Each structure stands twice: as C-alpha cells, then as structure tokens.
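In the form predicted on its own, a lone chain appears below as structure tokens.
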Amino acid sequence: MTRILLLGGTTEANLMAEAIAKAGLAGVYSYAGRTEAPMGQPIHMRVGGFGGVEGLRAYLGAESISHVIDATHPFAAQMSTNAVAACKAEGIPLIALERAPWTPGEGDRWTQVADIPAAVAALAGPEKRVFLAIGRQHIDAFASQPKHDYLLRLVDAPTGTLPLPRAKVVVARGPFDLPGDMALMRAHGTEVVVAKNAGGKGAVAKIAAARALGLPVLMIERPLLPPRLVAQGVPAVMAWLNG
C-alpha cells in the first residue's frame, strides 16, 4: 500500500498535496512548524520536527511510510540531509521536488555569496538601507552589522526583541508582486537587497523589483546536499509514484 510522507512548507508542496489527494493516495503533509498558522491541506497534516535522523526513521516505520517526497524549502538543508539518511537506512524511496534556482539576467546586479556568513561579511562598510529578505531564521547573524537600516518581511510578527537595533518589520505572506515590492523598496529607500536563491515564483518579485530599480542584490547560494533523485514538477513526481 502506498503511504506518502510529504515534507512541505512550500508552494510546490501544496501543489503536490493536491495531486496526492486527487489521486486518492494516502499521505501525510509535514510542516516544520516555523510559521504560526500553516495553511490547511487536503491530506493529513502534522507539525513539528522528527528528532533527527533516528526520530525520522522511527516515524517512517511507525506510520508504514512507503515513499518520501522532500518538497521543503531549498535552504532547509538539515531536514533534506536527514531525509536522505533516514530513507537510505530504511530502504524507502525518496524524491525531491525541487524548484529551479533563479539565474541573473540582463539588468541584474548580483553579487553571489556562498552562505549567510559571507552575506554578513559583504555588508561591511558604510551604513545602508538593506532589505533583508531572508526570513527570520538567520536574522541573528546580521547583528554583527548593526549600523544598517534593515527592512524585514516576515510571515509572523516577531515575539521578542529583534537583534537588529535599526529594523522595520513588515508582516506579510507571499506570493508577492512586482508593483508591491517596488513600492515597498521605494518607501524604505532600499539601497541593497539580501536574498536567498530560493527559486520559484512566489518570492521572485523582490528580485524583479531590484532589477527594475537598479539595486544591487546579495544573492546567497543554495547549500550543498547529499545526492538524491530530483524532480522539478508535480507531474514528474506523480510519474515516479506510479512507476
């Protein structure tokens, strides 16, 4: 019997959950629990971590999981790494539903950096107005560059004091559009955008807005992951499930 664990939290995962439900397959959609109000799904949902590789292995066995689809964010490196290890140990087939990364085009002013520490280091120098469009997980790293005026766009309002003394928070959930992001950057007087190369359509508006406004972008490249089977669309994953 097919029983799918869908590691989600992305637009692609939501589309995958719809396809699983439409096909009449049994599945569990797993959220990491980083947002306060995750979207409802047409298949069973669980929220929270598994407790590392061993915890995930135990879950796979207890729930009789036959297939795992990793549709997490491209920067959820720990979860993806754990999924590869757990599935290999349990002999369970795994596929990653992975969106293609963005690539620079005409008019883009990208400086590509390897990781968060490299992005922090690249902000050394005179104070600027920075659109820090990286989510909330890695905000603390930028506390070593406190001189900048930061604009943060978060899914949930912060519950405590931010580590950045000069920060403005906008609470919003994507997808975002070009006119809205251009207006946001103009209102803030943004001089540089810091972004993760997440790919996809839901958050690309900030990259297009930076291009339209002639702004530089510090683009953080994706983390390296263990080898795994990768698909870039729901139909390809469904074909794999039915193969």
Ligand code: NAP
Second form
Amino acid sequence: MTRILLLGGTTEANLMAEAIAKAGLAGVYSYAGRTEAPMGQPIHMRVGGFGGVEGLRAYLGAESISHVIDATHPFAAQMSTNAVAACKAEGIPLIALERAPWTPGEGDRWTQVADIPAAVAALAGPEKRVFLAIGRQHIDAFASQPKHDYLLRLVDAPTGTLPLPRAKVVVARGPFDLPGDMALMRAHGTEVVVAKNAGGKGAVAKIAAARALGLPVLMIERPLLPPRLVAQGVPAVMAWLNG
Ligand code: 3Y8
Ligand code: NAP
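Having displayed the form predicted on its own, please output the structure of the form predicted together with the named molecule.
Complete assembly follows, chain above in first position.
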C-alpha cells in the first residue's frame, strides 16, 4: 500500500501533489507552518515541524509512510538533512525533487557569495538602495549593515519592529513576474539585489529584472546537502513511485 509523505512548500511540491492526487495515490503534503495561510492542496495536508529526526522517524512509523518525496526549497537544508537521516534509519525510500540552480548569462552582473554572512559582508561600503529579497528568516543578519535603504518583500506582514532602521516592506507571495519586479525595483530605485539561488520560476523575476535594468546581484549559493536520490521533474518521481 503506497502512502507518500511529500515535504512541500514550493512550486514543484504543488505540481507533485497534483500528480499524486491524479494518480489516486494516498499522500500527505507537509508544510513547516512558516506562513499564516499556506496554499490549499489536493491531498491531505499537515502543518508544523516533526520534532527533529526522531520526531520524523516516529511520524513515518505511526503513519505507515512507504515513500518520502523531499520537494522542499533548496535552502531548506535542515529539513532535507533530517529526511535523509530519518528515511535511512527507517529503511524508507526517499527521493528529492530538485530544480536546477540559476546560472549567470549575457548581461548578468552577479557576485556569487557562499552564504548569508558573506552577503552581509559584501554590503560593506557606501550606503545603497538594496532589494533584500530573501524573505523574513534571515533579515536579522543584515542588522550589522544598517546604513542601507532596504526594500524587503515578505509573505506576511512583519510582527514587531524590523532590525533595519531604513526598511520599506512589500507584503507579497510569489510566484512573481518580470514587469512587476521591474516596476517595484524602479519605484524603489534599487541599486543592488540580494537573492538566494533558489532556481525555478517563482523567484526568478527579480534576477531577470536586474539584468534588464543593468543592476548587480549578490547571489547566495545553496547550502550543501547530504547525498540522496534526486529527480529533476514530476514524471521522474512518478516513475520512481511506480518502480
Ligand atoms: C511556507 C507556502 C507556489 C509556491 C510558491 C518557489 C516559489 C513563490 C519565491 C522574492 C523571493 C523566498 C520565500 C519565496 C518564493 C515560491 C513558493 C517561493 C522567496 C511560500 C510558502 C511558504 C513559504 C516560506 C517562505 C520562507 C521564505 C521563502 C519568501 C505558502 C509562499 C524569500 C525564498 O515569512 C517567512 O517565514 C517566510 C519564510 C521560508 C524564506 C525565508 O527565509 O524567509 N519561503 N513560501 C512553507 C511552509 O510553511 O512549509 O504559504 O503557500 C512558498 C513559495 N515561496 O507556487 O504556491 O517555489 O520557490 N519564498 C527564496 O526563494 O529566496 C521570495 O521575494 O523574490
Ligand atoms: P529548514 O530551515 O530546512 O527547516 C527547519 C525546521 O523546520 C525543520 O527541521 C523542520 O522542523 C521544519 N520544517 C521545514 N520544512 C518543513 C516541512 N515541509 N514540513 C514540516 N516541517 C518542516 O526549513 P526552511 O528553510 O525554514 O523552510 C521551511 C518551509 O518553507 C519548507 O517547506 C520550504 O520548502 C519552504 N520554503 C523555504 C524557502 C527558503 O528560502 N528557505 C523558500 C521557499 C519555500 P522539525 O525539525 O521540528 O521537524
């Protein structure tokens, strides 16, 4: 009896959930609970952490999960690491549904940095108008560079005061588009974009907008993940499920 745990929170996970529902397979879509109102899904949903590797192992057993699909965001490194450990310990097959990273092309002015602290360090120097498009969880790291004029794009309105004295907030949930991001960056007078190399289509608009506007991008590279079976698309995952 196939019972799938789909670790979600991305565009790819949403496409995967549709394929699971269409195939009439039993599956659970799992959100971390980062946002106030996560999108509905065509399969059963659960929201919230599992409680580390041990909590995930207990969940896999209690729910008689037969397959785990990790379709989380490339920067959700802790979840992906826990999934590898828990599935290995429980002897449950795991596959990761990944999207290729973006690569710089003609007209791109990227500075690739290893991680968030390196992006903060790269912002030393004269004050700038910065589009900080990395979400909410790592804004605090940029408090050590308070002089910049930040534009923040968040999924939910911030609660409490922001750690940046000069920050303008836009509350918006992707996927985003090129005209919208060009207009947003022009209105803000953006001089540099800070982005995670998420890959995929949902967050790429700001990268294309930076290229069109001739702006530099501080591109944060993906965290390293433990080795695991990887698929680049939904059909490959469906083939693995039916394998
Ligand atoms: C809760 C689920 C879909 C899936 C939408 C994708 C695309 C739009 C673009 C910018 C960059 C950012 C952020 C972003 C994008 C998709 C996808 C993607 C980037 C939702 C969602 C959840 C989250 C969590 C949220 C993080 C934040 C990151 C905003 C739902 C809408 C910056 C990543 O407030 C918070 O705590 C937000 C946290 C993790 C990164 C961060 O560190 O703050 N995503 N995003 C998931 C959960 O609870 O498990 O609410 O419906 C999903 C999506 N966000 O087609 O519907 O697939 O990547 N998400 C980044 O890529 O840099 C925005 O502004 O240009
Ligand atoms: P993370 O740092 O890798 O995970 C931290 C903890 O959050 C995990 O150990 C786990 O808690 C819980 N968690 C994460 N994803 C979960 C999921 N899908 N279901 C249940 N619990 C989950 O994760 P993150 O970077 O905060 O990402 C959280 C969610 O947002 C994921 O669904 C991810 O796909 C989505 N997302 C993230 C980004 C990003 O930039 N990071 C971008 C777009 C979407 P326990 O240890 O208690 O199990």
